[in-house]
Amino acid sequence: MENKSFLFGTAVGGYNFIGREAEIKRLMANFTEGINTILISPRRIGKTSLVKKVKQLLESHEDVIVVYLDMFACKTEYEFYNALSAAVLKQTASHAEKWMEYAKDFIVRLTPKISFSPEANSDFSISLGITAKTHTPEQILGLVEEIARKRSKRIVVCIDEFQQIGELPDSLTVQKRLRSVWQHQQLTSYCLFGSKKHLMSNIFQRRNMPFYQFGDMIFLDKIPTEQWVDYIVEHFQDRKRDISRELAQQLCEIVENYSSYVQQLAWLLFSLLNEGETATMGKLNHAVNDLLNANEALFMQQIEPLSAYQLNFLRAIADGHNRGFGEMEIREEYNLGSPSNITRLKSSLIKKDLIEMQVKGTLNITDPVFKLWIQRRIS
């Protein structure tokens, strides 16, 4: 399959994967040595791509199996248990028939279903139908350790969108159950990560929470501009287009080096050029407008439920005010209400993951393109 010039909206690898050498080395060490890992960063930075890259690198490792699970769609405790069990059974088996051998005891009282795609050499899916009547949480959570012992291998379970655990009914009880089982497992370790930084921080950084100090906490930073510039220039050249290093740097600065947005904006600019053509500032501005248009429906959906005060608060931050919101001048200019209202506005928008608290108490809009959209189309 031909390499795509730029890739966004999905996990990237191979030709489209960039940098992360230090993070790869650290995750490789954690996975092979059985260290639990918590990966925290804003969305669109590349957590999923990083974890899948390490999973791919460890596929040839004889002693380690990496299992990947996205729990975004899990709305109840047992939906999570079904998804976890199916992912572990499926990804620790070399083929569809083998997984039942690893779980003979586990699937008693179940009628598992296996579905195949009609395409040759295709993947298969497993439906288990686990309920509270068939298995206790401890039985389910112990499955992966049992398989690890049977196969004499170390297993790493990577759970994407793990912040969903905090949204489940009776979440605190569920978290206590997970921690009580997982912390005693010897051959199984976990890599837990998600796209909502605020919720992930609440789960792992609060002393009174079950997952406090569960493992090695990694705060994933943005890829440096220099690496992005090299990547953009080379990928343009690979398709016989040109872009100056200066313009590539401006492109990165516009989206604040957020990986998915760098890829998307670079693609939009690339798509405006014919073979042999050179990118210009005018073309970049056109691409930025296309980026805003592409995300406008999503951004409109995000602001629709906001109060006038909340939207005004976002406008103030987008205009460069990162602190001092209680000052009369700022409150009056943006109609933020009373000083006591400021605290409520901060709290509500942080919970919605629209803004984040940075160093020294400053605030920033979480999504750089959302901020740009507010600056150009709302303010």
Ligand SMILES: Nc1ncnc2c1ncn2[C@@H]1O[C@H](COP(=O)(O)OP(=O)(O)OP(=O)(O)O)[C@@H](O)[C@H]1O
Second form
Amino acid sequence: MENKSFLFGTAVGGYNFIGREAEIKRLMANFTEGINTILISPRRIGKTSLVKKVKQLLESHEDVIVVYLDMFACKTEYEFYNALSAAVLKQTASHAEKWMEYAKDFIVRLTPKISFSPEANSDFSISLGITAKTHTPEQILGLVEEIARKRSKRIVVCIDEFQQIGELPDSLTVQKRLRSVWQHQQLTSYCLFGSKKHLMSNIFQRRNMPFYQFGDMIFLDKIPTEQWVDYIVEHFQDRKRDISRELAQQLCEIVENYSSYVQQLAWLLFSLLNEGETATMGKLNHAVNDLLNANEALFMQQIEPLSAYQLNFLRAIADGHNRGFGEMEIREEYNLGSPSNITRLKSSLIKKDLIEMQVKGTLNITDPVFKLWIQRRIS
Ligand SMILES: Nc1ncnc2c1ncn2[C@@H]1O[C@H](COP(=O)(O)OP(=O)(O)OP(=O)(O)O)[C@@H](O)[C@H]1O
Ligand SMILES: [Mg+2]
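Now that the form predicted alone has been shown, please provide the structure of the form predicted together with the named molecule.
Now the complete complex, all chains and molecules, led by this one.
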């Protein structure tokens, strides 16, 4: 069998992709109608998988082209422009080989002095050589709309890890530029998505920021337990292993339905079983231990830069205290310092995305396995 039974750590599709029916429908509607979309969730919930799924579903659509680009590695405004132009040129060309032609056409027309490097291949983005001297931001940002017009199609540009925009030098100016060009484009729309909730919120939810109210804002939720249980049970069965629905449900609870961890824990449990064997609670506990071990190095890295107070605060939250930190007892038990120290601890850990404020004003550790690790191994 070619399919992997469980898959994590990379965007998933096909046999490894479940659910998201409502979100797919909404994105399809936004993409085909040209509505800008903002997609936010904690890490590894499934943003990239979802957008790639929709891109794939729209592949055969006559009037829409979806372009996908990851801006994680873009550290400056022009690195972003190079990546953007390369993605647009490559992915809007009607045939794979045609992108060169398009590129030549546009690059030459935009800046007659530039000759296109013939050895450009997969390093296309670098060889585009777009700099502030060769192109104005407006020329580059206008490229996609020109292609859309030329091809009489709508283009949706999906930008992954968009929170990175907030990290660019002179970020606010860049954001203003993008917004002012993008909002006037008729045939091009954007799907901007990323993790690091607090960074994304800074960009999209502040009144005085350029991207405030830019489009349809979607907070991607966890996949419901029922769907996960179906997925786990079926995938075990496909490989002649058994797991009860109850145990599959417990597995989901342990990792609080976190997409990536559900798949990873299911995989670890699966890998403990021989053909024909049925999963047990004992094996699940074993797998949870393996999961903690597998993530330990990463978690160590996360706590390394923390102060003793910050770590104490995490321990308190992991132990289930999620409010009332002003109270003397909790502060003393966990050695949290003064009430004003609590305020600082809270905002610094939210900034690091280690904890999040929930709707009811309570605090939670963002990553459920990190939480479990602190409970079991840090105290
Ligand atoms: N629809 C889905 N069906 C099954 N598993 C999924 C789904 N979406 C996500 N996953 C699981 O979660 C993992 C992470 O998915 P993905 O990379 O799409 O998330 P992300 O939100 O883009 O993560 P990041 O914040 O790291 O960019 C996948 O490898 C897979 O294990
Ligand atoms: Mg992603």
